[in-house]
Structure formats: structure tokens, C-alpha cells
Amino acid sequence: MKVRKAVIVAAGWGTRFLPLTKSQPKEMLPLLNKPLLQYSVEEAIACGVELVVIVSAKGKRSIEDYFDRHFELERMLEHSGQTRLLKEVLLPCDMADICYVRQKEQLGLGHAVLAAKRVIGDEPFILFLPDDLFQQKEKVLQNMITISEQYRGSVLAVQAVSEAEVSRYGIIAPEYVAERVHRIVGLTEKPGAGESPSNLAIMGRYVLSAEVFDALENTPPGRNGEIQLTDALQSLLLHHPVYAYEFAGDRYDTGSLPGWIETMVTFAINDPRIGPGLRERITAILSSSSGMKYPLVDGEQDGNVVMMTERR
């Protein structure tokens, strides 16, 4: 059956970025002059996507209206000639269907997917975690759907991690099919020292079957009386086969401040429009001897705000 839904998860605290995602949810945070959020619906829509399914929350009101129309923004750009910003400013309005449903609690990944259920009904479906943005020179999601097509199952990404990494992510125990494909035998959610099945770290990208929700639905609370969705995977993958994709391009966390902002950073300077002169500045301003001061998180108090010498 061909993949014609995408649930992207939205439904977060947003913890990691507070005060900030007090009133902002993290997902519309900006990279470069988009939220975080839109590049996961170009994603979608890139893979021929027909609806997006947005699992929100209480607070998160923004994105329902940063993917709305603006009349009286487009009435302005439009009188005044603005017509480059203005297909900018349709262009979130167009480019899909979306459709958003609520998690009333916040119980978890899998209690969020399982609050897609009656939008997917009985269809396979791509599940993304915005927090990860993937270089799209290798086309990650494509992929994944032909191998789901091709062996007939659900489908991870994964990528290879440190061992210090491992207790981060949810882990598979793995069985070589082909190049870059491991059928799974089992998963551990954040595995501790010496007890990880591998080093392939299953990252933000999934196309799963319907059957998932079945096994979300009997997958009982886990760490912190949440439903995980590791925890629901393993249960399918007893009765279903799940594959996983060791996929080769790069993936960005922007999930944490320190990923946000070297992905910001990273963006920024491989942008032709800005990247240039960019990279000018922040070279210019690595090299400076003269003893300028930079907002920090440390150093001398200068008043309210926090401020440290450059020191070499």
C-alpha cells in the first residue's frame, strides 16, 4: 500500500529550551527564517506525502496559524510589490493538507503516535521527530519506503553512535539482510554501560504499518509512567517484521541548545545568499586580538547581564 500519510510530533515541553518555550513551542523555533517544523513538511511532501498529520499540544496554537493564511500580511506584500515574500509567505499555506490533532497528556512518544490512530486508520505512515533534520543530498525517507515496500515491514533509521553515546538513544540488536539493511531482533530504550545490543542508534525517521497502534495500545507505561514507543516496536517486531535503514548522510540534532545553534550555524554558513560574507565575519571575529567582550553563560558579572573576555 503506498505511503500517503505523515504524523510529525509536536507535542513536547520543549523543556531543554525554557523560558523561551514558556510561550514559543520549540518546534517553530527558527533555522534561518523557517521554523523547525516546516522542514519536516518539506520532507514529507518531498516523498509524495498527501496529508500531514500534526499531534500538538495545549500552548502550541502558533503553528496551527504559521501553516494558515495571513490575508492582511499578504494584502501589505502584495500593494507594496513584495512578490518574493509573499510566495515565501504562501508557501506554508499550500504545500500540503495538515490536518492536527491534540495530546491531552503528556504521556510519552507513543502515547503521542497513538493520537494519530483514527486520522491513519489501517494505512502504512511515515512518523517524524522534528528535532532531527537529515541532509537530503541522500534521499533517507525515500529509501526507508522502498525498503518497507520490498520486504514488506516497518522501517527504522539508524546511524552509528559512540559507545558514550548509546544511553541517549534506543537501541537495535541487529541481523545483516543487505547493505544498509538489518532486519531488527530487538530494541533497548537508552541501554546503560556494557549492556547495549549495538551501536545503531535509531534516529527521528520511522515508516511504520498500522499495526503499531495495536501494539501501542497494549504497550503498558514505562520510565516515568510514559508510553514508549521503543517499548511498542518491540512488541511488533514478535509478530511483524521491522527493519531498520543505516543510512549515510548527515542528521542534525536541534533538540538541545548547543545542537540548535551549531545547526543554525551550519545552515548559515553553507547558504549562498548569506554564507560568504558569514563566514568572513565569524573568522574575523575568531582571530580578533582585541579583547572584545561576548555574552556568556560565565564569567565577570557586568550589571544583569553575564559577560566574558575573549581569552586565547
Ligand code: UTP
Second form
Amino acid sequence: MKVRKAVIVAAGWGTRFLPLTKSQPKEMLPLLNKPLLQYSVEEAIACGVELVVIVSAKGKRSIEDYFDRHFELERMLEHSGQTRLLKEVLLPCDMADICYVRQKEQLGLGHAVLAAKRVIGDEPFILFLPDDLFQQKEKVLQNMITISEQYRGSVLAVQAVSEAEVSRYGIIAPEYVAERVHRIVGLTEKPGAGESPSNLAIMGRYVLSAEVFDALENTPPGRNGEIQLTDALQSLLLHHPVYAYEFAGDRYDTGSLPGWIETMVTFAINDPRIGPGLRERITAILSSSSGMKYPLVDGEQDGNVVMMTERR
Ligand code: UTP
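Hand over the structure of the form predicted in complex with the named molecule; the form predicted on its own is what we had up.
What follows is the entire complex, opening with the chain shown before.
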């Protein structure tokens, strides 16, 4: 069955960005002049998706506003002759059919996926974790869809990680099928040292059969009292083939402050409009000894990240 729908989960708390994410969804953080979420929507459209389902939550109205029309702004840009900007402002409104479902309580990634069940129905779908961006050295999702059709199963994107990193990811137990394609025979979420079945970690793109919804409905809360997608996939693979695709190219994790900053810098220095000037500025900053000091109010330093202390 053709893959026509995509689910983008965007309902999480984003605690690693607090206090910023108290009023600003993590998924709307900028990467250059576009919000993170737009990259996933563009990726979905590029592989033929017709309907994008965004799983949202309380306090995330700015997501809907961003993909909607803004007539006053458009009129202002039109009247002032800023046609290039007008085009950019209109782009997110016209790029896809988008619908929203609410995850009413943040009970984990698996629970967020389940919120899309009615809109997805009985069809296979793509699941995006919008924190993860892929370099697109190749058409990752297109290849995953092809594998899903060829082997008639679900497909997860995986990438080899170092031994020190396996404890941060869901790790697969693989059985070789073809070059960069494995049948998944087991899954372990964040394995401890020496417990990992491989070094292949699940990254934020999935082509899933609708059977995953039954598995999710029968998955009890796991780690942190959350309904874990990995637990549901573990039970899914007992009666439905699940494959892994080792994609080529870099992957950017924007889900933490250091990861987001690193991604922003990478994108910026490779952008032809601002890259060359920025490289010069960074070189100058690195060679300057003045070192601007933050915070301006009491706080403590944790590595390079400023952590505010509690004030009573
Ligand atoms: P994360 O594991 O990064 O969690 O979720 P988070 O809440 O966004 O961020 P931290 O860990 O508190 O800093 C991965 C993706 O799953 C979504 C998030 O919005 C993110 O896109 N998610 C997570 C939900 O939609 N609902 C949830 O209950 C949990």
C-alpha cells in the first residue's frame, strides 16, 4: 500500500531547553530562518506524502499559526513590494495538507504516536521525530519506503554509534538481509555497558505499518512511566517483520542545547549567504581573549551551558 501520510510528533515538554520551552515549542526553534519542524514537513513532501499529521499539545499554538495564513503581514509585505519575503511567508501555508491532533497528556513517544491512530487509519505511515535531521546525502526516506514495499514490513532508520553512545539510544539486534538492510530480531532501549546487541542505533525516521497501533495499545507504561515506542516495536516484531536501514550521511540531533547550537553553526557556515562572513567572525572570536561573560544575574556554569540557580 502506498505511503501517503506522515506523523510528526511535536508534543513533548522539551525540558532540555527550559526555561525557553515554557512558552516556545522546541519544535519551533530556528535553524537559520526556518523552524525545525519545517525541515520535517519538507522532507515528508519530498517523498510524496499527501497528508502531514502533527501531534501537538497545550501551549503549542504557534505551530498552527506558523503553517497558517497571516493576512496583515502578507498585506504589509505586498504593499511595501517585498515580494521575495512574501513568497517565503506563504510557503509554509501552501506546502502540504496538515492536520493536528492533540496529545492531551505527555505520556511518552509511544503515546504521542497513538494519538494519530484515527487519522492514519489502516495505512502504513512515516513517523518523524523532528529533533533529528539527516544530511540527505541520499534519499533516506525514499529508500526506506522502497525497502518497506520490497520486504513487506516496517523499516527503521539506523546508524552506527560509538560504544560510549549506545546507552543513549534504542539499539537493534540485527540479522543481515542485504547491503545496509537488516531484519530486526530484538530491540533494547538505552542498554547498559556490555548489554548492547549491536552498535546500530535507531534514529528519528520510521516507516510503520498501522499494526503498530495495536502494539502501542497493548504496551504498558515502561521507563519513566511513559509508553515507549521501542517497547511496542519489540512486541510488533514478534508477528510482523521489521527491518532496519543503515542510511548514509550525517545526522544532526537538535534535541539538546549543545546539539541544536552545533547544528545551527553547521548549517550557517555551509550557507552561501552567510557562511563566508560567519567563518571569519568565528575565527576572530576564537582568537580573541576578551570572552564575553554570562549570566548577568547570579548563576552557575555547567560546562559551556549556563544553568540558572534557584532564586528564592
Ligand atoms: P524527546 O525524547 O526529545 O522529549 O522527544 P521532549 O519532551 O521533546 O524533550 P526533553 O527530553 O524533555 O528535553 C522526541 C520527540 O517526541 C515528541 C517530542 O515533541 C519530540 O519531537 N514527544 C515526546 C511527544 O510528542 N510526546 C511525548 O510525550 C514525548
